[in-house]
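The chain below stands alone and is given in structure tokens; this is the form predicted alone.
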Amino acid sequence: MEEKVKFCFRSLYGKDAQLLVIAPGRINLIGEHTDYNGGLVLPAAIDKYMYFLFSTNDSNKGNVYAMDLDESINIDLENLRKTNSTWANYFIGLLVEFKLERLAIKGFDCVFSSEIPIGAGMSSSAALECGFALGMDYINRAGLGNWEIINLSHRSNHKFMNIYGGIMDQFASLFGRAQKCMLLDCDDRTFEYKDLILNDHAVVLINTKVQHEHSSSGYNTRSDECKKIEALIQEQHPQLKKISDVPLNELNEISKGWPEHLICRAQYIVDENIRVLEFCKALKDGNIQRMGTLLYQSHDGLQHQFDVSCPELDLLVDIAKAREEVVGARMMGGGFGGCTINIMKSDKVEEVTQDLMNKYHENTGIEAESYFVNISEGAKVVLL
């Protein structure tokens, strides 16, 4: 992939690039929709990457070529405006944040290409943001740290992209370590690395091929509902700042009189935070069966309480339950499509995965895709 992108850059701009940035996608083992509620998550970076090549130019323009889409944009760095291109707007939104931080931006040329499937729940958008921001940081000598890049991306998502998510995806892309998942508290931002040792089991992703886009799916609706819940909580309990602060044994009393759907949303968040901690304990104990049970419980909550699943995701999870080699499965990511994450016996991976996809096709007519992923390092800059 790197050589293809280098050849494309040279052909397009008539010169070699100055640096390469590699940014990974991510999985999230458990802890879904908890990040923007100040809760716990357990992500890991994976060996599916987005590749960026950069060089400076002697202009006030940013020239970007999306190799996979065969699309180009020319950004006027003195007049940053939203376009009709979603991927371009991610870049422009970050450049706006650079300017708001009073960071100088040199003219630049860029080519990028991705191995991360779009809309599959592996956070191609966060890899896009982190890779681009790292390149901009380096060529402009801005001296940004990982958390500063996360903050820039988070603000851009909220203010420019109108996507009201959390920090987990960017965190995973930047802080990933090989063979480690990361327990992150999205409130105080403390985190610790956990050895992801599954012994004779493996992680497999199966893509429903039903795509979502956060700005047009129900993702923002859930974020709005959670803000309403926070307001209801703080009316009577100002010491509780977010849903994740509510103790399980107090939720029933606190939520009396709320609309039923908001009670369900809050119950899911409180339960999911507990599941994250229980998953970490099971991981430490090597209790694969318990991990799998927690995945199924998480999906049940996402399907029935948080209401972010879809029939295709539910079908894949139900099919997985019928195979004893699969210890657990759930939808992964924002929902309304994308992938399921499955933990299954390593020596049966190909057979079981093909069976799941065959049964899925029989029921839907859709050809699913599978991905066998390894846990990788976070994003990096390579000087050329």
Ligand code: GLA
The other form holds:
Amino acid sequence: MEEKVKFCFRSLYGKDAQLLVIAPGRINLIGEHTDYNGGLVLPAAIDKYMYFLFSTNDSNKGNVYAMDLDESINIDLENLRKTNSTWANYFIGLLVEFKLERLAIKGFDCVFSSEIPIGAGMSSSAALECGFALGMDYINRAGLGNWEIINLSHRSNHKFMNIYGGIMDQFASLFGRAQKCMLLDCDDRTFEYKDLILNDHAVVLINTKVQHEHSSSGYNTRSDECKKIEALIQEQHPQLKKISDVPLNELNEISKGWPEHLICRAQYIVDENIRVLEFCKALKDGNIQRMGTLLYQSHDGLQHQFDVSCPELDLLVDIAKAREEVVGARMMGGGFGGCTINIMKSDKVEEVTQDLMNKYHENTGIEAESYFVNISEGAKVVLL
Ligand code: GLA
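Given the form predicted alone above, what does the protein look like in the form predicted together with the named molecule?
Starting with the chain above, the whole complex follows.
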């Protein structure tokens, strides 16, 4: 892949690049939609990457070529404006934030290409943001650390992209470590690396190959609902800042009189945080069956209480339940389509995955895709 991108860069700009940046996608074992609620998540970076090449140029333009899409943009760095290309807007939104931080931006040439499937819930967008931000940071000697890049990207998502997401994806892409998942507290931002040892079991992602149209509006609706819940909580309990601060045994009392759907959302978040801790305990104890059960419970909550699943994801999880080699499965990421994450017996991985995909196809007419992922290091910058 690197060679292909280098060749493309040379043909396009007539010179070699100065910098290679590689940024991974992520999985999330458990802790979904908890990040923007000050809760716990357990992501890991995976060996599917986005590759970027950069060099400076002497203009005030940022030239970017998206190899896989065969699309390019020329960004006027003096006059940053939204375009009608989503990938380009991710770049421009970040540049706006760099400027707001009073960081000078030199003209640059860039080519990028991705192995991370788009819309699959593996966070290609965070890899896009982190890879680009690291490149800009290096080229402009901005000296940003990982957390500053996460903050820039988070602000750009909210202000420029109108996506009211959390910090999990950028965090995973930047802080990933081989064979480790990371327990992150999204409130105080403390985190711990945990060995991801599944003994004779493996993680398999199965892509429904659907991404429902309302996925981003659905995501934002949930985020709005959670803000409403926070306001309701704070009216009576100003010391509780986030849904995740509500103790399980006080939720019933605190939520009396709320609209039914908000009670469900809050219950899901409080339960999911507990599941994350229980999953970590099961990981430490090597209790694979318990981990699997927690995945199924998480899906159940995402489907019925938080309401971010879809029939295709539910079907894949139901089909998985019918195979004893699969200990657990759930939808992964923002929802409304994308992948399920499955933990299943390593020696049966191919046969079982094929069977799940066949059954999915029989029911939906859609050819699913599967990915056997390894847990990898976070994003890195290589000087060429
Ligand atoms: C998307 C967002 C994340 C997180 C997940 C759901 O991936 O980008 O911040 O909210 O959905 O857990």
